[in-house]
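Below, in structure tokens: the form predicted alone, a single chain.
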Amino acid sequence: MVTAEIVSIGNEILIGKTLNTNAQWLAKRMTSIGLEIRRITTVGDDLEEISSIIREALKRKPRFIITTGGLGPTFDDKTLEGIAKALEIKLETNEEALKMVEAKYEQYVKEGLMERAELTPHRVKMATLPEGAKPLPNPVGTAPGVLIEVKDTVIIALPGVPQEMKAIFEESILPLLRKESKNLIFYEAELEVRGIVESEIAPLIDEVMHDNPYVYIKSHPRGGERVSKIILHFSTTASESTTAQNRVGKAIVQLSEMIKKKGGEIKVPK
């Protein structure tokens, strides 16, 4: 499988002010097209922290490292500087990115959102990329996304604004990821179990996963041992949807029969 890591950047996440919905969305979206997310990390708006986590991730050699946050014009937007520091390369004004930024401000002027489209130093900052980087069009906002190839790893930097992040991902990143994953299919299903506690289900899950090596089963208790309601999540990745569904279906039937023999009740969650 194609592996990936997600790095979320921003003090607002670390202090609990902002919920990290970007990482959740990216992980779900990438998993759905057959990628394996190996790690999700959050760091603050600190140059050393950003460069350190990028170096650490590169040592693990994922195919993709996707960062979110820190591409804007303000002093605390340090993602690209951190990536450049990690790669030991220079930052430079990227002419293609600069044209993207300039076009956006000209559009804002036409729409009456501002009076002048002057390329101030803070605006040029959004077009200052690590050398050799490729800017990615931002259909929603101003700061371009950024793609950098480092040996066998592709680093992709996306804005932290969710609408901008999703727009760049869907337009510029999704086709690349689909090609890399060879259009693998991720399939998942759930069962709700009552009348049996998780500790009794655990050995049954072990046996079913042993018999169905391509299926991953995760139990999610709701309310603890005293409230015997458990959600079982089944998932697999395959080259064809029929194969994926058959794998999960077989595991569901086997585990359901075992749970019923233990006195548990099964139903499909709505």
Contents of the next structure:
2 protein chains.
Amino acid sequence: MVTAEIVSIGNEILIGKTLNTNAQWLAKRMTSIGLEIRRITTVGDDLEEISSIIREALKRKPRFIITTGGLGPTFDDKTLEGIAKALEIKLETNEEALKMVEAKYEQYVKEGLMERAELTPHRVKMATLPEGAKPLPNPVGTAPGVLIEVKDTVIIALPGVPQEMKAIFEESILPLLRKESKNLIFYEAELEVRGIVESEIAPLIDEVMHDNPYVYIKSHPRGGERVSKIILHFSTTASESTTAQNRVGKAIVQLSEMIKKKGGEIKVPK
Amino acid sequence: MVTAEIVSIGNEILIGKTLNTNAQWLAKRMTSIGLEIRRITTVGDDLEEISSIIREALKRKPRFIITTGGLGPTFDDKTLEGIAKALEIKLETNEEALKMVEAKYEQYVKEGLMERAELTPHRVKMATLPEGAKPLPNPVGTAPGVLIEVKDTVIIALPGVPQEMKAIFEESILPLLRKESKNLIFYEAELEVRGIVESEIAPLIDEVMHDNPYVYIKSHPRGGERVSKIILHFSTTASESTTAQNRVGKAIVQLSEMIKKKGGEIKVPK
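In place of the form predicted alone, output the structure of the form predicted together with a further copy of the same chain.
Below: every chain and molecule of the assembly, starting with the one above.
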């Protein structure tokens, strides 16, 4: 499988102010088209931390490293500087990116949102990319996304504003990922089980996973204290959706019957 | 400041099925009592991945490493095995933990939730801890939390079920963290700004942060395309709450006046 890591950059996540919904969105979207997310890391708006995580991730050789956050005009938007430092390359004004940023401000002036479109240093910053990087158009905001190829890994830097992150992903990244993942399909299904505790289901899962080597089964205890409600999550990745569905279906039937024999009750969640 | 890392363990996060609310809860709670979270990492239910992240985190020498997930009875609950592997120590049945687990099942039988409290291998697994580890009582579930001291770092393993994670944290971890963080206070406040774009505020933030070296200011653009609404987040950590409030208040007044001069409008969010 094609592997990827997600790197979230932002103090607001480390202080618990912001829930990392960007990472979940990316993980779900990328998993659904057959990629395997190996790791999700959050670091702060700190040059050393950013360059460290990029260096570490590159050593693990994922096919893709997707970063979010830190592309804007303020002092603490340090993602591109961190990537350049990790790769030991320079930052330079990227002409293509500068045109994108310039066009945005001219448009904002035209729409009466601001008076002057002049390229202040804080605006030029958003077009200051690592050498050899390719800017990706931002359909809904100002700072372009950035793509850099490093040997066998593609680093993609996306903004932290969710709408901007998603728009650049859908427009510029998705086609690229789909091509690489060879249209693999991730298929998942859930069962809800009551009347049996997790430690009783554990040996049954062992047996069913042994008989169904391509299906991954994970149990999630739910509800409060002493409510023995468990969600069983089945998943597989295959090149055909019928293969994937059949695999999961077979495992669900086998495990359901074993659970019923032990006195458990099965529900298919809506 | 006392530093910490959070390590979330679970495939459900990597496939985007589960939003990592545990990490946010821990980050917020720990920041509020004056700790500095340096990194949040999510890895899958994989022995190599878990032992790697523990080894890597230990090298960065945080005072605390808090893990969540992977303490239950199923095959893919591998956190303790991963920690033992990272530390190159053995797993052993911990008598204190075994008593905790046994008492839980006896209680479940008494309450009519199940018929037999026998200690099956999957149940003994929850009391199989790295050598020298200390089990932490789980007030609302079965698997105990685990505390292991390694030189200058304390590793604390908590369950992934949010209620259980929170209950063990509040009961056993919070007193420990409070003592170490010397009752530091994290103070934050927000301003909402309209009618000015982020690149115009950026140089003003630079100036105010220069004049207020203990206050951190971060701008968060909000709203959809072309809505120039920006949330400004001010924060500081101090030993006295009045010091913290005064610092933030001074920075808010200075920045607000600069923004108004540029034509921006200020609101204090409720």
